[in-house]
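In structure tokens, the next block holds one chain alone, the form predicted alone.
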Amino acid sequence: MAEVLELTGLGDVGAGTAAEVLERGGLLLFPKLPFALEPGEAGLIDAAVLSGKSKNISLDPATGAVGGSNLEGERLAAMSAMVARFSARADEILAALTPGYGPHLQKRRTSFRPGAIETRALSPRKDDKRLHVDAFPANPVQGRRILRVFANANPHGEARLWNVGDEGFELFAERFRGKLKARAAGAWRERLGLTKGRRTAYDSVMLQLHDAAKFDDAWQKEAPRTALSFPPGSSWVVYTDSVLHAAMAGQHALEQTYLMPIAGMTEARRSPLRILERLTGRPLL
């Protein structure tokens, strides 16, 4: 399974094991980390602040923006306050927790996640109950790395659930290596607006492998995997790209987004650009 260490706070690790573990495809988890909510915050936390055309609220680190919500005025000011610190407070967990990272990450979207995961139903492709690695169809990531803070928020003591593969990356991209396609890189979907940036070789190998898990239905009944579970006032990080993971569960979960170029890696080698071009035998960039 993968490795998950189970930490009091973050002075409980060294830096260099931190990116070791984080790199290795193991998680780490802070069980009592808690995203400590302001006054007046608490009416937020509440599923029906989504606008009903999104499942999450996101912050665009671009610009400030916020949306995804009906809010309005001062509830608005407050969500995108609240969104904004929980941003503030992910940097500051990798900053001691990885401190050789800060040059080299990437911020991007930050998000709230009120909804009940259980209760949608989504197609095979966009379900995140099925075990899958992360990968973004129209925002190409050009062989960096997708590393994410998590918090759960939940107000009423529920866990957020999750699967995770017992399956290292290196495996399981070895068993879909036959439905592999290196396409060639190309600016097309670039230019006609589809995709903000240009689509490597990398990220349609990587699309490929998102797709191929997700709509294999024998791979899903039988890969085997560890149920982890997040108490509400945990907080937890981990590279999505690399640890196949499934949301099963739960309810009001804040989540920052960072991409980490491979030359900022402790060990480059493990990244998942790295493993599938040992597989592919060809460059992906």
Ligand code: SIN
Second form
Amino acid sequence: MAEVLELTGLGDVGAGTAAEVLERGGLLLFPKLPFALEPGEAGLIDAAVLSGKSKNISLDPATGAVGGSNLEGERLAAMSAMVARFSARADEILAALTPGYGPHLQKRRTSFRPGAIETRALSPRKDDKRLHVDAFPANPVQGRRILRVFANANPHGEARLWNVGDEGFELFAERFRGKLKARAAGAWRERLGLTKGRRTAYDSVMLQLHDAAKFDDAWQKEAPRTALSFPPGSSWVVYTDSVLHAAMAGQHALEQTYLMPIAGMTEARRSPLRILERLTGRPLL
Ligand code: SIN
Ligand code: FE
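In place of the form predicted alone, the structure of the form predicted together with succinic acid (SIN) is requested.
Entire complex below, previous chain first.
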């Protein structure tokens, strides 16, 4: 079973414990740690804020630009402020939980996810209702971990429902090992502007794992999993590059992504990079 450490508040866990649980493939769950909306923000919690093309509103920390919405003027500024506030809140959450990560964490996009998961019809590759580990096609992580902080801001009492795989990353990767090719042919993608930075052999293997899992109908049916419910007002933290997850239902989550160099981990040998290097018998960076 996936390890879920339920916590009552940010001071509820001893130094080092949170990082250990996360690195072992566990989730930290705060059933009552809401992302509080400010007066005037309730109107932003609405799928109608999305531009036709996007499934998320996203804030790029490098530019401060907010994409994915059809908002303008004051409402755009309000959206931008709300997402930026969640981003700062996620920083506080990790500063309290994993202080040792502080100097290592690299902040990436913040997202607001106002679309309903269960009504989306998507190709298997894009369908996050299928169990998967996260891997970024256009933004290579080059061995760094993907750490995410989520909050459910649903105003209608609806929980966000996930399934989490009971198998750890190592067993999962072993299962699909026969399908993996450790190739690093990413230079041309970078030159053509298809990726931001070089797609390394590690990125390539992680994308192959993501796709192999999502396209394997039999495995999708059989893989042992645990259903988790994240009620409105809850927050949770997880390494989504190693924990098998599927988002089954829900609407109106906020999410902050960080990249974490494995040198900052308590136990780098538990990283997908090191596990995959052991499994494939070759360096992947
Ligand atoms: C995912 O990373 O698969 C989606 C998570 C979510 O939006 O709840
Ligand atoms: Fe995912």
